[in-house]
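Given as structure tokens, the chain that follows is alone and in the form predicted on its own.
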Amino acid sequence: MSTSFVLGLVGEGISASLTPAMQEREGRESGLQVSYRIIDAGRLGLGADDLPALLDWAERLGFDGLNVTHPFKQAVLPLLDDLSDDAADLGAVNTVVFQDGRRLGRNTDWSGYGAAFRAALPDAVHDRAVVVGAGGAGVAVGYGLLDQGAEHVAVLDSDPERAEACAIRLAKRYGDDRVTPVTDLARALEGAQGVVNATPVGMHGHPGSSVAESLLRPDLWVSDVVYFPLDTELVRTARARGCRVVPGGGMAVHQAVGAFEYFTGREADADRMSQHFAELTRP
């Protein structure tokens, strides 16, 4: 079994990603030699049309795998030889493993979100929830919530057609009675116990909150997928209103845990990676 791995992250605006540090540190702690590189398509002037050449290049240079993030999670699909069932259901891949001349597409976003949520709010896994944002993150969050037993997930997006497409994708696996596209956040929250921000709102460069403060009841749990910064406006406001909060760091850690295991074939220590993430993000 190999003990040396060359990995990379492909996406735009990823120069500040903590994934390289987490993967390389977990490699050292596991007795492996892991080298992890950033491939920032924005800085390199690369687009989706360059993906075929980029994957060829990575294989020729001996990469063992790539994490894939925005805006390439869907564009990479036709370039792969195999998709896991969850990646096919989601229509998105965030982990590509190069193995025996084949490209294997996997998705650890949904499982990472689910693991982070269960660790933070184990008593809320069966709750009714509203997911704000129906892009790749929204589909992954919905999948994670439904897979762990959420009674119902309502999906809202600034583009109603995208919300409907997301709901249809989730309903194919989990049933029409458990997923609904919605257009009125206030009304949807009236029948929910929790809300998730799965939009970029709250990230550095995308200030604001996707959920108005007036809608944040103290009995509502609030989750955010954004982790740059960890304390988004939504997270800060929700805490101040007395809501239970799940910041985005947990998803970031647990998707990396899953990717590490796909890449190396070794079990990662989730607690150790969580502690390292906390060190990296400490003010």
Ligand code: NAD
Second form
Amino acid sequence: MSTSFVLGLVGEGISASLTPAMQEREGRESGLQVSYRIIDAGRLGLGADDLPALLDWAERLGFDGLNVTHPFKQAVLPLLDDLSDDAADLGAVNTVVFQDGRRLGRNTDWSGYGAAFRAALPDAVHDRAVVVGAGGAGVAVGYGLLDQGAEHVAVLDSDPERAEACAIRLAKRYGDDRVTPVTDLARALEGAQGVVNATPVGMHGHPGSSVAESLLRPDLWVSDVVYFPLDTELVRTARARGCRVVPGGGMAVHQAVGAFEYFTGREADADRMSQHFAELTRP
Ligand code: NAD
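The structure above corresponds to the form predicted on its own; please give the structure of the form predicted in complex with nicotinamide-adenine-dinucleotide next.
Zooming out: every chain and molecule, the one shown earlier first.
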């Protein structure tokens, strides 16, 4: 079994990613040599058309795997030899493993969100939730919540067609009765115990909140997928209103836990990786 791994992250705007530090440290702690490189497509002037060549070169140069992020999670699908059922259902891959000349496509975003949510609010895994934002993160969050046992997920997007498409994707796996596309957030929240922001709103450069403060009842749990910064406007406001809060760092850590396990074939220590992430993000 190999003890040395060369890995990378392909995407745009990833220069500040904490994934390399998390993966390399977990490697060291596990007695492995892990080198994890940032391949910033924006800086290199690479687009989706360059992805086939990029994967070819990564394989030739001896990479063992790649994480793939925005805007390539869908574009990478036709370049793979094997797709897990969950990645096929989601229509997105964030982890590519190069193994015996084959490219295996996996998705640890949804499982990462589910694991992070269960770790943070174990008593809420059967709740009814509203997911705001029906892009890649929204589908992954919906999948993660339903997989953990959520009774129902309502999906809302400023583009109703995206909410519809996300709901259809989730319902295919979990059933029509557990997923509904919605357009009225206030009404949807009346029948829910929690809300997740899966839009980019709240990120550095995208100020604001996708959920108005007036909608944040103290008995609602509030989760955000944004983790640059960790204390988004939504997270801060929800805390101030007395809501239980699940910030975006947990998903970032647990998707890395899942990817580490796919890349190395070893179990990662999720608590240790969470602790390291907390050190890396401590103000
Ligand atoms: P995306 O562009 O694919 O989807 C975002 C969706 O949100 C779009 O459908 C858009 O129409 C919708 N939207 C935007 N503003 C809205 C608003 N105010 N109300 C309702 N809908 C709105 O983006 P994505 O890839 O899904 O990523 C979304 C965010 O999730 C990003 O900030 C990304 O960094 C974050 N993310 C975090 C993790 C993590 O590990 N924590 C993982 C993946 C993505």
